[in-house]
Amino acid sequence: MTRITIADAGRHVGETVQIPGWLYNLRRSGKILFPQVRDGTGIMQCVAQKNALPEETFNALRHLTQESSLIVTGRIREEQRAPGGYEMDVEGVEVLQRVAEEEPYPITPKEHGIEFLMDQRHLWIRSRRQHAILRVRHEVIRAIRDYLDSHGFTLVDTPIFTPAACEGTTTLFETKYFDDDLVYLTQSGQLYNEATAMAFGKVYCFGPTFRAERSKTRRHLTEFWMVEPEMAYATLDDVKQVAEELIVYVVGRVVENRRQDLATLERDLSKLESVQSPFPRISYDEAVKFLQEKGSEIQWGGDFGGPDETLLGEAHDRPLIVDRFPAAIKAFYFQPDPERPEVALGADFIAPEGYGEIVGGGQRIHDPDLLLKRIEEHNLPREAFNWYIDLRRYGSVPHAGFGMGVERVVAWLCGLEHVRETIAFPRMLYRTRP
């Protein structure tokens, strides 16, 4: 017997096939059983009527509880009034484990809050909404990598243990390593991709980061993923055109692929079908007198809240650039602006619809000495920068890269109220389990 996944249904018309899958719903109507039957890749509306089968079969299938593993044989044919556009008209059942109405599943079409869900991440996922955001997420992340793989990057991992801060010391997680030495989660894998990029000319690192801030908000976890990319003979004007480009593309290709499970989530396409080339591009000096005349008190050298950057996203149909903020709020590895060194070389881009940044990026200090001189003003240790430093002794270059976070694009697309869906397991402030 041909088994088959239910996203080929369409090519099995006419056929009798095997799906295994689990029992997502079940309807009864006398002698006629509608059950639902989901396998990771669709949900299948099957027919069951009680004269076509065995009546222990009919029965089992009656019988049958939500979230039950199963192997359903029947034809394929087109229903166009069918989830997905075909359904199975039943042959035969076979039960692999069924779900004890005594310990029912958990999760049921009634209302449940948040937390309760939370702790039933695990089969939350099993949803058909849940599902949906994850299937976008794998789309970006896969047309992130096209991108990039297309436009002469090279993959080049970085690891998560580190030595020394990246982003900031206030938000590093502490660990023990052998023999008491400690480290920490990676912030980002930015210094190292300066290194690679040196090696490589354009690379980029894909993988988990961590931010040990205390927030609650719906745009920050303490653990996310993070693509950044890195290019040598690189300027902040490289930065702005690629983070562009890459952002047109993977809005593209989750429209063009993931039509069905926007649908599903209720998104207005139109608002991502706007997402073209050009962004609007604005300085920090006049996003500050943005801000204030829409009654932020945000003053010249502050940084941007989330109210701020809402506002400023709010006010356009796609992607807005931000450029040169202030050389003190930004990390010590930005290059000052040669023209006015109170500023850096950086550019943030904040998605529309309140969404807030989604990329962040800029050019890198090239001269050692510079350097060395932020490095101290941050009150780092110089001893964990120096293979860093090392970087601007052998042939250093202007160089330049940005980083992406894949949760806050994913809650964009889907028109999310908070990041916790974006991944299959969150972890915030208060959430490690499960």
Second form
Number of protein chains: 2
Amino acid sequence: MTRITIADAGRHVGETVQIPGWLYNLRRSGKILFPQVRDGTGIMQCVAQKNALPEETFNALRHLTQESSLIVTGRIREEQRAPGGYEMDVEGVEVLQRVAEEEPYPITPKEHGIEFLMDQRHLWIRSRRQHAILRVRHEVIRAIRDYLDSHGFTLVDTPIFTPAACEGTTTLFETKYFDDDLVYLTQSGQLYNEATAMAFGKVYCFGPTFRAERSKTRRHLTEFWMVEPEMAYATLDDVKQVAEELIVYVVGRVVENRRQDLATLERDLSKLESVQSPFPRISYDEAVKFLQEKGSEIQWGGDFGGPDETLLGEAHDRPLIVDRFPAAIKAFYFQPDPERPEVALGADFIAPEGYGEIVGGGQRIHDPDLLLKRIEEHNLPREAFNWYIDLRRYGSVPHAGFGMGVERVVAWLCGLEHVRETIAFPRMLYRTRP
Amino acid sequence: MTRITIADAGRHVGETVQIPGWLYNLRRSGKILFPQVRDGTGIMQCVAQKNALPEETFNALRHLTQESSLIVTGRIREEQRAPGGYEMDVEGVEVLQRVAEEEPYPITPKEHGIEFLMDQRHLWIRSRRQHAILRVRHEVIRAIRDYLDSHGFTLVDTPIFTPAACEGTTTLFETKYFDDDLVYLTQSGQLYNEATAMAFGKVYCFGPTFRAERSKTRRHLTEFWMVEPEMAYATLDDVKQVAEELIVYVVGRVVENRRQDLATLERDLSKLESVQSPFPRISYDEAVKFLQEKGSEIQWGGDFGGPDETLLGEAHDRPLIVDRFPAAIKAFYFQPDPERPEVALGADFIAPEGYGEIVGGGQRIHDPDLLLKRIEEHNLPREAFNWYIDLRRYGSVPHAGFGMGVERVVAWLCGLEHVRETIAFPRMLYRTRP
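The form predicted alone done, now the form predicted together with a further copy of the same chain:
Now the full complex is given, and it begins with the chain already shown.
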């Protein structure tokens, strides 16, 4: 007997096949049962008639509990009213494991609190919404990689264990490394990207990054995935162009390939279809003025708070590019604007609908003396940065890059309140389990 | 003026273009200079004639130092004798940064010791061989993802911070997590994969993993990348089949797309072209007998040592699949062979030419009582495994999966002595820098 996946049902219309899966839901209507079977690729509406099955089978199915594992055998039929477009007329059922009535599957259709669901995360990911979100996540990651791979970027993985801090020392996780010193968990692959960009021209790293931030907000995880492209012989303008193209491409791919998942999430597609080039662009100066007019207490020189980002993002139907931030609030490696050294050649992309910053990047210092000065000003341990300074000694060139956080992009595309649902097993200030 | 990459030169024959890059090498021959310029996509052989250039430009180029950054302008010409098939007749040179004579680029064509090169890893990756290896690595990773994405596997990233040990507690890196308990850095995403496989059917995770092993061998890194596919409703046979198909696909992609890099590495292509299905398959029992005949001191019940793996691998022209190991030397979660409970339904793939184990996997226990027994026998903290046990309570099904280490596969395909060259910034017992 052919075993198929539910996603493939359309190629087996009229055939009798087997679907291995789990009981997602069961509706009973006298002599007919309507079990919904999920297999990870979709949900199949099945129809089991009493007179078409051995009595024992029918009764077993009738009393089957949620999430019991089973293999259903039956004939696939087109049915426009069914969610996936097909139904199965059940001819046989093999139950692998019946979930015990005394200890039923803990997640029921009724409402559960978020802490309970997070404790059951290993099961919660079977639910329709969570399933849809993680499929969108996969598409986002594939689209990012496809874009970069087909635009001349070489993937060069950067290390997780790092001897030096990249984004400041206060938010580092430390690990004891054998008998030696401590090492830190990477906050960004960027410094290493600068080395690999000098070897490969255009590179990216894409892996987990770590921030020991004590912030308990809807936009923060302690462990999150970030893609970071970096380009030699490139400037702030290249960052804006590439990041914009990348975002338009990723959103387009998700709209095209994950339409059904977006429907499950009740996502307003028009909000995503409007994400087209060109993105609006303003300077930090203009952003501060705009925010002050909207009632924000921000002053020139301050960083945007979450509410500021929300105000900026809500004003547009696609990401807003804000550039030339005060150098003082940016990392030590930002290239200053030659015409106005108090601002850095950096840019942030603020997502619409209040989803905050999704991209941050800019041009890096390529002058060795200026870099040394900044390392001193920031009280960074020069010895740990010797290799990084070398990049300015041996064929230094203007270079630029950016980071894009996967979880924030997924939260935005899926229309989620909180980033905790955008990754299978989120790690937050008070959560490291399951 | 059009800027091009060296990889694209073939599309610009007869045109005058700019190539931004670095001086890789310079040969002088009276009134002609032959600078080799690298840009990360390739190396361009250039020809600079004294009478075709301003004297100042010619002299600057004549004395230019290795790895100085420059933009060369010139006309592209087909030249079959040139390594890439094209040459550039130089019409202009702009030097961005001349590397100082007093502090020359540290890596010269002469031989350097490995520790010196590892200290200069941020620069060493610019060298032809290292460059080729990392491009092969990128192709390996792309091929793995393409294979899995097109065979119905969903990427579900598993967490790095984990509360429980997966492969035993002796080789864990610990991290302090805020004020709370310690967390561990993941050694494998497998336990989490089992949860996601029950939600998605076929899944994979692909990220860095960590082992605090005090072994200083040519096959070990403390931080390495691993892909781990996992399948619900699957058995040991599925693991063997999928892993074999995956390896054949990956090797084929590398041979097809990275032929020039393999030539740079002087890799014998016939050794890779022979990697075709079917792979030879033997049992652990047979392997022990074979090894004893070859003079190994291994006894039934013992694990293969490095030399044993080398002996096994060298006997074949493609990976060897060894299955049904003694349960006692395998992790707690292996399903025992129902006909012979002292052996586990696991399989290892041993690469040819002495490259050792590249794949390990098998079928997992799906019976809740047996799993509980194993957790007790292994003295594992049951509380931390509650969620994992849940997977056997709520619709348990036979399931199986495997892990494949990227670095070992790259070392094998590139024909390298040591895995340290297969990743941009290797982390080993005595190395966390640069």
